[in-house]
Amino acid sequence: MLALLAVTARRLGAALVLLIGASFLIYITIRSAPGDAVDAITPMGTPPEIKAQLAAEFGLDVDPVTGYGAWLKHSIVGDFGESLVIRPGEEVMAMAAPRFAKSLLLGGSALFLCLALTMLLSILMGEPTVRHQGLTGFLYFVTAAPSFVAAVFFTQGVNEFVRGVVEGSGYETPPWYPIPISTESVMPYFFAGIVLVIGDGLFMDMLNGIRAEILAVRNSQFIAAIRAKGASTLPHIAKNLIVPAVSAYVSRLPLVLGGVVIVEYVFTLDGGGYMLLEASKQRDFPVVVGLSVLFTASIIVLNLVADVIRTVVDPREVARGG
């Protein structure tokens, strides 16, 4: 027990050095592109010494290291400072901590499906044979298309289903269509799962993973020795393929969570994915910052807590030093 909370400790201290160094690149990048939340809301013309006072009221007119430091001491205490563009004096966590839960919500259940679809896919495909050739082929076609591309073409796909089948026998129109369109309805953000799921060859680079692990695992001796036993392999299968399946899930993560923010964007879908793209325009560095910090944080905490269940599951990672 001792041993699991010291590797749990040093694992959590790493995360948070990596979190510190990861906001601070953030913040140099950032503040060092070109244009600011000055150019953003002042017109052509606007008078130098006006310019610098806004800057000074920013807190723009020092060196990106100096400001990171005084950012840095703020966020500790939950404090990422105010909107200067997109909604001016508005806390920065106010109005982003709910726009990116709801995109963590979005990739995190996409990628929960993406893993539990290749799962079952993976189980019934059993052993290799020269059928699965044809089908794998087929996923290899449908799932190649970046995020982006696949949210276009499924939009597209969608409407003129909707355009030439339901309108054309006279049905009701749903309240989502056509999308993109502002509404409450989740149909929104079920279809933007979809094309999580099957945009930047995310499906297919899952299945593969998962299917090899699954077919390591029925293979291996210690399943043979249980197999010959008479006994029931599955509660041995299962519990070896925790690791594998924590693993392949956070270690995608990053991909999926990038692909919420473009297609949120597509989808016009009221996320942190949308909500950074729009202050990125606007060079609102203060939500940019933070949503990025959120975004990144959210994948260092996810893989602290893999780290954890795969210590508890497979006891070897403590032998192992964590």
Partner chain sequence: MEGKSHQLGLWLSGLVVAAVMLLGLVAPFVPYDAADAVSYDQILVTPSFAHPLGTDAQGRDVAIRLLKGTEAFFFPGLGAALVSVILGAIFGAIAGYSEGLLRSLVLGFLHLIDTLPRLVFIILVCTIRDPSIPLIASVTAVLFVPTVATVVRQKVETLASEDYILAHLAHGFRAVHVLAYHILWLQCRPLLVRQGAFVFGYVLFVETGLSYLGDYGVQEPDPSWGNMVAQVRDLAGLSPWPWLVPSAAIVATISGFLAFGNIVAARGEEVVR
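Switch from the form predicted alone to the form predicted in complex with the partner chain and print that structure.
What comes next is one chain alone, with no partners or other molecules.
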């Protein structure tokens, strides 16, 4: 128990270092702006006093290390300054956090669905056989669609098809669509989640990984030994799959949380990804940086959670000392 706490504490420390490192990386990226940094990051015609305020906020007028210190001092408590363009004068944190939470929920639950589906499919498919070839090929093709292509199929393709059928049979143009485009219902979120799950080739990557893990556990010697003594193998298999499943989940987070940006834009969902792209297009710099930090920090925190789960489940993690 004490060893467990020690390992967890060390993991927490590592996560903090990672957070500092990632924020420094983001800061260095900001400083790499060509020419006059303030000009590069603000829209044209920004009044000079706002430019001066920005320069002070991001420490652009001093050397990178001092500047980073100044920036970190207020950004670490969640103060990312005020929005310039999309909602001038509003606190970035106050406007971005709720939006970001939506994105995290969308990406997180989509990835969870992906994990559950791949596990189910792996169990159903079992050992790889020649018979699976067709299915695998089909899955490769279907799931490789980038999210925006899948979204186009879902929204335009299905809706236009239905409209064509309805009109072709002599009725008037329907006032509704099978896949709603309005942002008011939950349905767009549902479809966005599906698109995230099947899009970007993520599904096959995950399926291959999870399937290999399940086969490795099922065919391992200790499962044979448990069978031979006449005990049920299910709890043993399930417990031994927790660590691979958690690892598979967090390792795909950076990909999925990035994918959320495009999916939200295509489905016009008012999440953090949509806001990020809007802010980026209109050069609302504090919002872009604030959201980037939030996205990155969430990945680091979820990695920490995964590490703690791994340590609790697998005693060998404690032995390895984290």
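This one's a predicted model, so the numbers in the text were calculated from it and none came from an experiment. By rigid core we mean the largest C-alpha set that fits within 1.5 Å across both forms. Positions refer to the first chain, counted from 1.
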query: Core-aligned CA displacement of Phe100 at least 2 Å between the two forms; finding: no
